[in-house]
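One chain comes next, on its own, written out as structure tokens in the form predicted on its own.
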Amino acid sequence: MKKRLFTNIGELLQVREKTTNPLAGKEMSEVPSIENAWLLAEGNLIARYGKMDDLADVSDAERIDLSGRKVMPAWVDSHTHIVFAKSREEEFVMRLKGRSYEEIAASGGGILNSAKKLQQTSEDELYRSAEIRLNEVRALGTGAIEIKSGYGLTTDSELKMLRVIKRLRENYPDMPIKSTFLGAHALPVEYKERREDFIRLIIDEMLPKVAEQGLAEYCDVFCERGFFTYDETDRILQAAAKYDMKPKVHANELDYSGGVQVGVKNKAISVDHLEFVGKEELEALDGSGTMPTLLPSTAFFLDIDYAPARKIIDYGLPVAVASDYNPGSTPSGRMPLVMSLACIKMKMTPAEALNAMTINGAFAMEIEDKCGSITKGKLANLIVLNKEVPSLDFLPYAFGTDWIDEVYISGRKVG
């Protein structure tokens, strides 16, 4: 078993002996750390850590002297769509000229545009492009990721997307990759006047085949104005539960959709987006066990209102933050930028943002026993910061600086 001993760590951030519950409210402002530290990775796991003054000799380990650089756990990106066929920069220009996201979608753009391109793309080509994106975000410090389907919108194409995710999981066993079925992402043009037929297709054909082939752990629905209603979302999530697919919901991105409430009703692992949150949503989430997940780079790219992170945290709730990497509304998986946006635009503190993007993201993926903190027995997924980084607060402040020096996933250096 390969052993790596990291010594002379300037500060070891996010050190937690136990991670049994997500951090909520004021807890999110705390990031425990050890200054002048060491960390021992045995194989793919964190074995021990402590202060340099207490380091006993580990003669059979490869020693890596970090010379005062800081170390933090790798990002946990709990919401992405990195399996897609082509970029959509033409829609970006349309928005610059005044067309809204909903107008573009109604004219056959948006998700339907991606679906058309994906249906015409081979599985191998989809895999190659998704692998490039996965390696891109790994190099930027992402050590765990959730990937959704939803650009297929036919049974064959949804299964094709999910098989690509399965291949990524098989070929990158060093990092947790979760798969989510999002067949209810948009209504195909041919079903515009036959909504019920498409709902039945999802429930009677897609879900059984996804389950039979073991391709998804979660089922997500885009519960939103112009997409799927509260009742439709409820039906799909209840049908998915019969196949042991746990619920997630795209909720309240464009309006008050009821997505939060239907997610909580179905015991969703997370409800994601949440640009629109009022008293009813806060009360529904309180004590529910459902993780509110915010996607600030989506609001940035679409130029829409940001999720009210301060309101949610100050209410005493937990928050996770993810990238939403996708071709239409967030063509980036750059989590350092997401951290800056969370602080600058959603008024989260650097500590709150770090917690939201590590340990709370791990809870949103149900991998809190594997990722999200420096804890004995968890994966040695580590980000080594540049020597120039003086503090945690510097990370979102220096939004244009490449402050990641090295990335280790399961104890092995990436790149």
Given for the second form:
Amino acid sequence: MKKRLFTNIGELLQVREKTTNPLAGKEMSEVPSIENAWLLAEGNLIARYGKMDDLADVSDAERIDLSGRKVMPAWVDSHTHIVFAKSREEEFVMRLKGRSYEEIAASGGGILNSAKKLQQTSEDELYRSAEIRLNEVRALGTGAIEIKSGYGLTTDSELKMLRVIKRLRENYPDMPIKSTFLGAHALPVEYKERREDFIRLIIDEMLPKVAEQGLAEYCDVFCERGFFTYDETDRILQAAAKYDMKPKVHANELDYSGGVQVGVKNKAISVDHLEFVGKEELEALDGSGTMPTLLPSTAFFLDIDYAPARKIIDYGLPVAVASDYNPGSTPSGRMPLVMSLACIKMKMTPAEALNAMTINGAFAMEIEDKCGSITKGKLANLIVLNKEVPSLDFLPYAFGTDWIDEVYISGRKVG
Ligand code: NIG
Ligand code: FE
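Got the form predicted on its own; any chance of the form predicted in complex with ligand NIG too?
Time for the whole complex; same chain goes first.
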């Protein structure tokens, strides 16, 4: 087994002996670290680490001298839609001229526009473009990712998208990739006057096929004004549970949608977006085990209000932060920028943001035993920071600087 010994690490960030619970409230404000450290990766795993004063004697390891550069765990991006057929910059320009995201969606654009394109695109072509995006975010330090369907909206096209995710998973076994079925992403135009038929299609046809072919571990619903209601979400999540597909919910992005409550009711792994959060949402989340996941680059790109991260953390809850990389509301999977937005626009501290984007993200995709911290036995998914980085605080501060020097996924250098 290949051994790699990283020496002279200026600071090893996010070192945790155990990660049994998500970090909540005040716990999020601390990032434990070791200065002047070494780390031994054996094969794809972190084997040991310590201070340079007591460097392990591993003569059979390849030595990599980091000369004072800092190291942090790779990002865990727990919410993306990176399988899509085409970008949507024409809608971006429509929004610049004053039309809203909801108006564009209501007139057949938005998700339906992406679905039309995806239906006409071959599985190979979809794979090719998704792989480019995956490699793009790996180079930016993403070491684990969740990917959703939801631009198919017919049984065949949803299955096609999920097979693309499966193929990414097979071809990139070095990183955890979770697959989420999001058939209830938007109501196709032809179902406008017969919503119930589409819900039935999801429940009676799509879900059984997705389950039978083992294509998704999670089921998500866009529970939002103009998309799917509380009751529809509830029914779909309950149907998914029969196939052991755990829930995730797109909730409260454009209004108070009840998405948080219906997610919690169904024991969702996470409820995501949460631009609208009031007392009832906080109370529902409290003690629920459901991870509130915030997507600040979506609020940035749509120019809408940001999720009230402070309110959620100060209430004592955990928070995960992810990119939402997709063609309509966030055409970017750049986690360093997401970190800056989490701090600048949502007033999270750099430590809170780092925790939200690593260990809490890992909880939001149930890979806390593999990713999200420097811990013995976890994957050696590492970001080596540029030698100019003086502290963790510099990362969100220097929002235009490319401060990632090298990325290792499962112990191997990317790129
Ligand atoms: O997470 N909100 C719903 N779905 C995506 C956007 C989809 C799109 O506009 O293509 C999101 O923001
Ligand atoms: Fe999303």
